[in-house]
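One chain comes next, on its own, written as structure tokens: the form predicted on its own.
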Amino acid sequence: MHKINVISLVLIVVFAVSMWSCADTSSKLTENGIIPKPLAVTDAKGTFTIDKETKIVISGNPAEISPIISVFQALLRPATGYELQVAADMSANSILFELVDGSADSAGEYDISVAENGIKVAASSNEGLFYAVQTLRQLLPASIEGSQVATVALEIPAGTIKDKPEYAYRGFMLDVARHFFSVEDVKHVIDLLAMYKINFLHLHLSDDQGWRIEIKSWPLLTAVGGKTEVGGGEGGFYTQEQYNELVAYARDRYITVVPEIDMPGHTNAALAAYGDLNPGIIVPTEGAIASEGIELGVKGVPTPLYSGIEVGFSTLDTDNDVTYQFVDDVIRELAAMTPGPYIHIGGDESHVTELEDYVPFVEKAQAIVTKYGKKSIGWDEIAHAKLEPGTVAQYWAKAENAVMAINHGNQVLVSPATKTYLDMQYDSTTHLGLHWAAYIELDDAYNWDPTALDPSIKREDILGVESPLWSETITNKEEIEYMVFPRFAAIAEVAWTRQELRSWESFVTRVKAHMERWEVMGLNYYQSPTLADETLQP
């Protein structure tokens, strides 16, 4: 009897082990960590493993698709050592990249089909193929983000992904005027934006504290206006060659640069360079950097440089022909360097510009932008003026301004300060940032709907969503990372994913997976207590 029991026990154990080994323990494609969340994901049986023998196949014009292939190859190389080769025909263990016909509104749309013997990626544009690569990246282990070869298998569960963006404009704004950031730091930001399918980078290039772009016809803008920053640091500026370099770097990642020259307010750096632009407005004592022979508030006299953070005290002389020659020259040179469709003309917080002066100025500035073949974007205050066709009002503060723009027949770019301003502190203990608009925790950045901000703002009125990072308190790359992540992942999903498909619970699960990636990447991200539940405990 004892022997029978032992034998029976052994058989039971063997049977259990056999059943366990036969069970499908692989993850499912629907259990992915993709941010932004795709339109639709379905599961199939099995997995596909990328190894050193995997081949890449192109269907379509090689000249168009090859840059995307290079991006994919470069993504895999550091952490795997793989040099995936391009083959002529599809076979087992292959990844097909295919350009297909699509409609005019399919920009960014892509399909991924994963089977046990290969992957098929299809899109109607290179932009869509690029986004598909970012999705494949997020389906691979977090080790793929590292710079050293790892031995983790590159397995992707079988199934299909169909995806397309909800909004055509998905943007991020970096303020390089309050504090200046190097070309390499901006490239780092561009790389992070590309991972989350962002397609517009808005550069805030001028403000009271600094002028950051070389304008050859007005050289003192950088020679004088670029000399300082908040706190009195040395400032800096981009040469036109450096700006072109940034534009090209962004373009290679399917990101369009939108340059902003803020006017008629936020202009003290320009007034310090050229007194002819100064109507004689008093500069605040705090933050004013006095220079010998310079008087405060005298019309036609350069103002002192400024390194404080107060706003609303400066304005261009709106009743001066020289001012409009200045605007024309600046826009002309910027437009020549900017292949994208937009020039941002600012227009916010111009508190000392009388409305009867502000309105004609904005209308003339728009006309200049149009003359050089571009469309204007401006902060929501510009809606007080007559807006030209195609001008976009950026809703940051007042819904009534956005509604005025819509009533003009124009679209709005949604950037509510209480949800999207990444310079706002997470809470009262955050050592960086301000809180004049709100404290913005991760759940605050995620749990909102652009179409629910005001009853008069409908889906068709919204061009897109943009998240600004103002830099009054931000001085370096690590501080940018801290304020941007994880909140930017949330806002990227607001901009890409349909409202009815989004849920906080799903996002929490996926953003935790991204924290592993950020660790591998060495990002200085904020560890939000909204994610601190039992699944994060040791």
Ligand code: TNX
Contents of the next structure:
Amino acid sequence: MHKINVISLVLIVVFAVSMWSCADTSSKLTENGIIPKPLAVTDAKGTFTIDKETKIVISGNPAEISPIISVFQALLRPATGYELQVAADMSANSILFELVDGSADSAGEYDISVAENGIKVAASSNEGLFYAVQTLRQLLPASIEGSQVATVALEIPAGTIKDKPEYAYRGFMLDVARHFFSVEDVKHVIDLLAMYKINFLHLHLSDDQGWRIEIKSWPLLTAVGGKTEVGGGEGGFYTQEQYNELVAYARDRYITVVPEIDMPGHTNAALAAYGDLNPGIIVPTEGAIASEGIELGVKGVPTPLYSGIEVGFSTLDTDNDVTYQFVDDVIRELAAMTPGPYIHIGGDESHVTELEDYVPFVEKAQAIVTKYGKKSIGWDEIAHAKLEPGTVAQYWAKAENAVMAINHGNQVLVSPATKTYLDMQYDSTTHLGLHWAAYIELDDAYNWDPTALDPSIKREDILGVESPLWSETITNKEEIEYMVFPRFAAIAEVAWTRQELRSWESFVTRVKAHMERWEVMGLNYYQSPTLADETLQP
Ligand code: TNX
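Let's compare: the form predicted on its own is above, so bring in the form predicted together with the named molecule.
Now the complete complex, all chains and molecules, led by this one.
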């Protein structure tokens, strides 16, 4: 009896000490769980607690700052029930949001300083203030992500955070062509991207299996080309109204949409809609693999719809004026729905377009994009063409193509398939995804440096980093979540945080804190064995 009591006493003491040391750990700002990791963090004494009496104070043009205040209020509302009020002056319990003057290259920068009597947030742009809000969010307990009111203290340890993105373009690509995803699903993705300070959403809007954006001057693109998807499901498309809604939803979260029309290959859905675009080459029949069921396309005749996952079998007729009228109309309508600077013209895997046809096609498509006031992005193969100033080559497969673009004086967006492709399986047991490029575990997605991919690709040549999710095997929101998390957290940090500040050990601790958030958010994330607690291993 006595012995048992002593043991319990010892256990209680051990437990209390470990709880105390936990509490102590979580009370330091430098030991935060922020992803992507900020530029610099310091500690100070004390903590600040947000409660229902906390006031928000604005410094700067209220009309400019109020959207950010709404984001902050909305963030706190579901899990706290608080309706934080705006006050004119600072008090002993306030959060100041201040817009300050800044230079052109300070986009996205922000400072936070937390003291016992309040928080000050300063940035030279709304975007910076928005990122500061995302950082504050991550400093609050995971329960803040819940949709039910929970009583937890909203304590933030005192100290300062200075932050600034490394790359100007931090992107995610969603393939809505192989499988179609609803407006609601895309909004959900946008919400998740915003949390990780992503500022570009590239939508892969057309491919062999589907055309997903209404083009009023070519209505069959969606009426016919939008009718199916991989596996033969019903597919779908966005009306221009719905698309504009997505663009606005993203813009409210400081995310710019980059629409992609993949050309001249990956165009079977367009060829199925309009036979005039079809040069008459070999196309696989519905659901066929390359070696069987091959059918000869007939010039000028629509191809059958396609729901398999082969690539590289289709091409627009590059030697036909109708094709350029088509490209002009599509880009014109798309540019009118695109407030951002870029239109993506695809250009990958045009295996059945002769190089002598491919090069002038890309140059013409690029000129059309320029005519409508936008800059082109294309997959790295476009470097075979003469690129205009400002055109960006997206390096996914061949460093030599990226280097060719750089030698033309153009920048590259890095998306190496072996590191950033979120449709790659985690390992051979992953029930979703492909593995033609690699198996990509969480540490593979984290442990690489965009400036070390090739000796000829230097920091100044890199516009940014983008992580694509191709959807041949991905059919719904839960599957998107599974492939994206936790790897996307790694890529977001590669894009935001300078190389010398990143470390896998630090990332592991922080991503574990995010797993708690994902639990509360109900995300279907992958439990990476790279995060398994070593002390629990045999
Ligand atoms: C290659 S990446 C493709 C896509 C596929 C992807 C599957 C690129 C530019 N082309 O068409 O969906 O592989 O991983």
